[in-house]
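The form predicted alone is given below as one chain in structure tokens.
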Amino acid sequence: MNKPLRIALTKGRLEKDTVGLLEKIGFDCTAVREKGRKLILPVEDANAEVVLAKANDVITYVEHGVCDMGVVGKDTIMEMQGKFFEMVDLGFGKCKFALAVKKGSDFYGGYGVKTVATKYPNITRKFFEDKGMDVEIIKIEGSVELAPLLELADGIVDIVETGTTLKENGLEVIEDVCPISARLIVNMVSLKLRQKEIEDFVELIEKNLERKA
């Protein structure tokens, strides 16, 4: 028997949604649901195992081939880029990137270079480059909403789900950057060496997504 297909899952909500999808396909994910502190867990009735990791690490593990596949948000894929195949839009984990500013402020007015705070400098840079606009980007690790309130930045580019946090902090979305959802990614070498296994797995997932639609 081949070594188990190793699938890296982003911890948290995407992990729960992916496990739910695997169970709909018919896999027994009891070990994953009852994981305790374990980080590598068997999928009992399939030749597969799940690795739980942070989003950025999912991409690193798949790119380096220590995991054959991974489930990660499009936001992380766009920010980190990397060499792998993006196979399926899983349709869950939906949200969007948006440009938000202090309510009532005129971001596009005036002639000075605007300052934008974000956790995602690469996505932000590309967004403004595509507009032909020169901006200064400041990378923030924590609550990006603070930057305009402290007058560190004229605006922020961040992930928005409901917009409640923005509203509560006196900010408003003035432009959508792009939509986001969870994606299944596959290591390039794994797809060659284990083509049938991976293609069968992808087909099962796609069939299940069609049923959900």
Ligand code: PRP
Given for the second form:
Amino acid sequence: MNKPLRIALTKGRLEKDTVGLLEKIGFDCTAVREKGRKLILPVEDANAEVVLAKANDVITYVEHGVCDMGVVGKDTIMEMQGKFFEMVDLGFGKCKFALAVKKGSDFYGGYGVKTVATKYPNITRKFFEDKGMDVEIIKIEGSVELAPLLELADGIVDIVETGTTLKENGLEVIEDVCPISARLIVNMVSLKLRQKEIEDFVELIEKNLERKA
Ligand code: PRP
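Hand over the structure of the form predicted together with the named molecule; the form predicted alone is what we had up.
Let's see the whole complex now, leading with the same chain.
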């Protein structure tokens, strides 16, 4: 038998929906649900195993071919880029990138170069380059909303899902950057070497997606 098809899942936000989808296509995810601190979990009755990783690492593992496929947010794909096939928009993990500022502040006013804090410097750079606007970008690792509150930055480019974090911290969206959702990515060599298996998997996934208008 071929070695198991290895699928990297993003831990956290996307985990529950991804496991739900795998169960829908008939994968027994008992081991994943009862994982404890284990990081590589077998899928019973299917020649597959699930690897749980942080979003950036899902891309690294798929790009290097140590995982055949991965489920990861479009936000991470856009920020990291890399060589792999992005095969399916899974339709969950929906949110958006947006530019937000302290309520009522005039981001586009004045002449000075504005400072923008973000966990996603590449996406932010591209967004402002496309506008032909020069900004200073400061990389923050988490809770980016703090940066304008502490007056480190004039604005932030960050993920907005429900909008609660912005609201509770007196910030508001002034512009949407782009929509985000979870994607299925596939290693390029795996797709060649295990084409039938992967295509069958992708077809099953596509058939079981909840398409919401
Ligand atoms: C994300 C994002 C916002 C928040 C938005 O952070 O960076 O802070 O979620 O969600 P909301 O619109 O539903 O309030 P995450 O929870 O991933 O934590 P982090 O900022 O500490 O990385």
